[in-house]
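Form predicted alone, single chain, as structure tokens, below.
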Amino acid sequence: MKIVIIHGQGHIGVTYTLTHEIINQLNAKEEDLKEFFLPKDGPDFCVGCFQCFLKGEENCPGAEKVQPIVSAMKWADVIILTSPNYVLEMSGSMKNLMDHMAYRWVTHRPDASMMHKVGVTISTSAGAPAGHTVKSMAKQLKWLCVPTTICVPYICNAMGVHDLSEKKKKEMKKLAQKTATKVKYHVNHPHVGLRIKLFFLLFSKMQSSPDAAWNPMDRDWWVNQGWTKKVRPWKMQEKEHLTE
């Protein structure tokens, strides 16, 4: 099982600790793990120049840092996004990275390999609910065509790892075990749900229409994949899984 972790923060706090407890429960090998810390490993702020949409992602001013992360996401079986709960949202660094991923949304040039992956979103907070933060990150993965995302919010009642009570440490370990069990199940039982299929079919029709000529890059991507005809990426992914 290959795993990429994208941390929306650079410090080793409770969110990081919970994430690595899950990794331990998955018995992940070092060679099967890639890890990025934002903002250090991420790009500068997206400037909305449209170069990724109109000329290709390699023309993005931040491509040198964006594309290694994109490649790692494509390599992985499991994509983990983490962020502390900052004012009931993901960190600015994580949002900035997601801004750079917009060209890979199902509305533009989706990557078929995403339909065979499992997403995990993790956020911890000292007291405020973290549910919206994990759902917000999960929404980003959905639009990237990741079919299954496991949301893991956790209120730790602490300002840092050093403040965690023994009770909370035990709760975190149980939560990590439960999450790891879910991850293993979904990796072994891949399934593309109706929502993503409907999204895909909707935008397939849009890319087949004359109005799609506004962006030849997107239109040509869909045409070259055969997606404006009868080719369906989830069927290809299902076939690959059965032959592994």
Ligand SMILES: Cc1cc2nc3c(=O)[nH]c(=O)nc-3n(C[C@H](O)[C@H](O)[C@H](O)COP(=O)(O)O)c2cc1C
Second form
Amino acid sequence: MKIVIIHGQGHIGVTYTLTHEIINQLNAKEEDLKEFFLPKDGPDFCVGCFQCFLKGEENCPGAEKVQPIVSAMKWADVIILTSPNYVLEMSGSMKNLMDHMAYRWVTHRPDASMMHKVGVTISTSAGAPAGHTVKSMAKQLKWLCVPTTICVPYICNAMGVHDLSEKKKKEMKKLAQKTATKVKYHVNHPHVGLRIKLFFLLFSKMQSSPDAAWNPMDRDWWVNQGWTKKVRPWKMQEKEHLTE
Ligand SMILES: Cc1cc2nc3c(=O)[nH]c(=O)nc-3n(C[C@H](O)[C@H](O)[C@H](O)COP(=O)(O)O)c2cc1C
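Given the form predicted alone, corresponding form predicted in complex with the named molecule:
All chains and molecules follow, beginning with the one already shown.
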């Protein structure tokens, strides 16, 4: 099982610790793991130049940092997005990376391989529920066409690992075990649900209509892959899934 982790923070805190508890439970081999730490490994802020949409993603001023992350997401079976809960949202660094992924939304030029991935979103918070943060990151994966995302919010009552009680450390281990079980299940039982198919069909209709398909770059993408006709990405790619 190949895993990419995109950390919405650069430090080894509670969120990182919980994420790596999950990785340990998955028995992930080193060569099957890629990690990115934001903002260090990510692009500068999106400047809203529209080059990715209109001319192609390689024209983005941040392409040098964005594209290795995009390639790692394509390589992986499991995409993990993490962020501490910052004012009830994902970190600014993670949001910035998501802005750079907009061209891959189903509304533009989706990557069909995303339909065969499992998403995981992880957030820890000091006291407030982190549910909104994990759902917000899961929403991003949904628009990138990832059909299943496991949300892992956790209230740790701490400002960092130095602050974690023994009780909370034990709870985190249990949560990691439970999450790893879910991840294995979904990797071994891939399912592209009706919601994502309807989503795709809606935008295939849009790209088929000369009035609605406003961006020739996007339209060509859909036409060239046969998606405006009968080709359906969930039927195209049969993947081998590892059982562990
Ligand atoms: C800028 C900032 C904003 C935060 N906002 C919240 C918040 O709205 N609610 C909350 O419960 N905790 C909040 N926290 C606390 C962190 O979410 C919490 O300590 C988290 O577990 C830290 O994870 P880390 O160790 O991975 O950095 C905030 C922390 C920072 C630095």
